[in-house]
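What follows is a single chain, given as structure tokens, in the form predicted on its own.
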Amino acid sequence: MSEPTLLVLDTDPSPRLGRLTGRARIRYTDEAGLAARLPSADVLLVWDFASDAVRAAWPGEGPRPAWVHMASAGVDRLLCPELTASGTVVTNARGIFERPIAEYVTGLVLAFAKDFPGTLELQRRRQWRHRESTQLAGSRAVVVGAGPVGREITRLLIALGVRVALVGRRARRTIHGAEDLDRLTALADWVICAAPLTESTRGMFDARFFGLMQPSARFINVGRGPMVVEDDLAEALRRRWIAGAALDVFEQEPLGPQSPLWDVPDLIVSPHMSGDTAGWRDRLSEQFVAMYELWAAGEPLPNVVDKQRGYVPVREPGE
């Protein structure tokens, strides 16, 4: 039998793939070469997961690869009509990011609840400026998204006190369904975006959203940008309707210096970094290559999307 095509969609720096060395016969492609080359291959992994060429070109003529990867945990990126109706299976990197996330996301609660934004900027000043900062314990949050990066921001804040109410895309055990948002929002002092982008969750947060919001609370997104309604929530700040917010995910990446949101008060701008900690290309590497071994020993694959939610499905105890 002759080796698998693997062909990657790749950016700089490239994943490691030497334990494929004779295992795997590996080509690489920018976005320009990729719709030439994708008849051929067998297994396509995208590397570049900011991306969109695999949505432009996979509606084009001849086969299509049996396996496609994303180097990423969400997948509305590649995810067309044509790749969702085929029989292709799609993969995802759930495991690597969801503890960095966490991290991050309990970062900036700390951040927000102590004015450590406040003291830096006052050190700056050089000005001694006693203040009264947020006793987290006790506090209510709302985290949007029940899969394991909202499971495992719920588990992070919960050790510090907070009481945390999960709300997935419908209710079951210990999880809230969509129908009670708006009711925990109302209560909450920390809402939690960690939601995957599909056609529901498209500018969910808007202006009435965060009417619903209490004036102290926060509200912090590090699921996908055009899940919030970027203007609606810079108003919002402006008109002091919420106390503050924290965005690492925007509707267009890289937030470019003539972006309005840089100057928005209370808002705390990060570059869709939350997942990254040191070493993470390396760990997205062998992921693959562990995958790649099952795929091509005919095992079964985990991290399998469903193609029509746009997204892993969480299992459930007894499901």
Given for the second form:
Number of protein chains: 2
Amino acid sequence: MSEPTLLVLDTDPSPRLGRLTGRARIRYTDEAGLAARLPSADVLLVWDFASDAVRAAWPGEGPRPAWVHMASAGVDRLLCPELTASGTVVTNARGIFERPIAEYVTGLVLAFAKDFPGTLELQRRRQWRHRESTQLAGSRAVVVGAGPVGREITRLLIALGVRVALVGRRARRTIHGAEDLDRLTALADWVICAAPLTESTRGMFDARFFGLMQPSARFINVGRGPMVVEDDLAEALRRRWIAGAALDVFEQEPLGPQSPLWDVPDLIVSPHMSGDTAGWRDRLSEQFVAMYELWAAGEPLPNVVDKQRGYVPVREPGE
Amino acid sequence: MSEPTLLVLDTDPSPRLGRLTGRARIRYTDEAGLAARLPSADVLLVWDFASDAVRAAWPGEGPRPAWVHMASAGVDRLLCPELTASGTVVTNARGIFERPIAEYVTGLVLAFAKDFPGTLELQRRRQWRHRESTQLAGSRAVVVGAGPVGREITRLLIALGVRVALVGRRARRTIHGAEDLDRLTALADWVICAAPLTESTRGMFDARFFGLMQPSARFINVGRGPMVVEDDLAEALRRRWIAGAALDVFEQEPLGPQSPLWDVPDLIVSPHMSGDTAGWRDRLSEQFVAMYELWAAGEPLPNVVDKQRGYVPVREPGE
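Having looked at the form predicted on its own, could you now put up the form predicted together with a further copy of the same chain?
Now the full complex is given, and it begins with the chain already shown.
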């Protein structure tokens, strides 16, 4: 039996995939070569979460990969109607990014509570200026997105004494449904977006939403950029509707040097790095290799994306 | 029976002390007036942890307060041989600062792990530069000082998955003795000082100590400034013996604009604010009022300082 063909959309070969030698015919391609190679691939591994190339190159008819794996948590740039309608299985990298992102968000929350940006700015000016800070314990957070990332953020914040309301698409057990979001937002000190980008979450954080928040509250986005109407957020910060915000994701990435976002007051801009702790690419490769072994053995794959919903549904125990 | 005289070393009257109206004759004094008023005071409340005035004014002979309360965790600037030898009870503000300081330290650790200073600096330069960060879970910390502050720091870091070794003066149960410090330091990613300033801790963090640390490790001091040999720390950072440090306390406070510490590379300088969350002065006043009520009723006081050791000893359950 001939080896399956594994097509990797990445020009930078990952050494860890070498473990599949003899079990897969590994081919690398860049975006330009993708359309020509897709029909002969059994499996497609996509490294760049921000690439639209798969959507553009996906064959409407004829042979296509049986399985596409996205080495990220979000699959928003991957899905297109033809892929969604096809029998191709789509999986994601659940399990790799949750803890790093949750730590990153916890760090941002503490950085705001303790005013580290102010401290660093005063240090640059060689000024000793004592200020009172905020106690995190007892404060209230709303985490939007009840997937694995939102749940891990919730877990860490609760461990630090924060009262967290986790909001998903629909209410179940300890999770609030979307219908509770406005009411919870009005009470929150921290609003954290860790939701997938779908047609129902696109642009949901807009002027109306920021107007619901307390003037002392902060907004953090580690989901996907297009969930936030960036102009509205900038305006909310300039008018001091809210006290601060941190964006790790943006409508356009990388953010260009001309972007007005770099110097919006009380906004922390970081370069889509919240999930990327040292060794992350190795961990993604190891995860894919383990999943490939299951697939080659005919076993069911974990992390299968619900292509209609646009994310991997989390089942509560007993659901 | 006449009311006891409560002398407050503070020129800024605290509204909360009004609750003692009718139960104490409250007198305020500044440092200059302290020596003249001390002999007629039954109780002395000291607001400024950094003041040497009590030490200078303490009467060698004759009448003196039966009780001195220090509205801070550290009593290092208060104790003098005459006060230590006297029958005067000294208490501190245990219970107020632990959680805020532990949150502050946790925030600093995450700020280093996620390189927030680097992110803010790149934002100022409008540069998008993705970096890998450090996962906090699984990293190793040494917390020096097994009092309530060190224990609370330990608790929060453990909640975030850090492997913490807590080091006290002597080994007991889950606490390491000082003899283990060098060995533990050599393995640590984070070394955190939350010890009281005593003759045995003064200057303990010096070139020899920083030389034990890993080049990737960071040092944080939220105890008292004189435990750190500041020139040695600055040199260790300049030579990259260690990767970073944060000081919230200093040999001289406030730090003057001419101090060389402001621009030591990879050093975060903050103005002795780690414990001071909004409402801290109210909480200190409420604590003192509750303690005054116990004292006036002849009940034993909590938070009594062991004047020989220079801190409130923590007893383990069963000790």
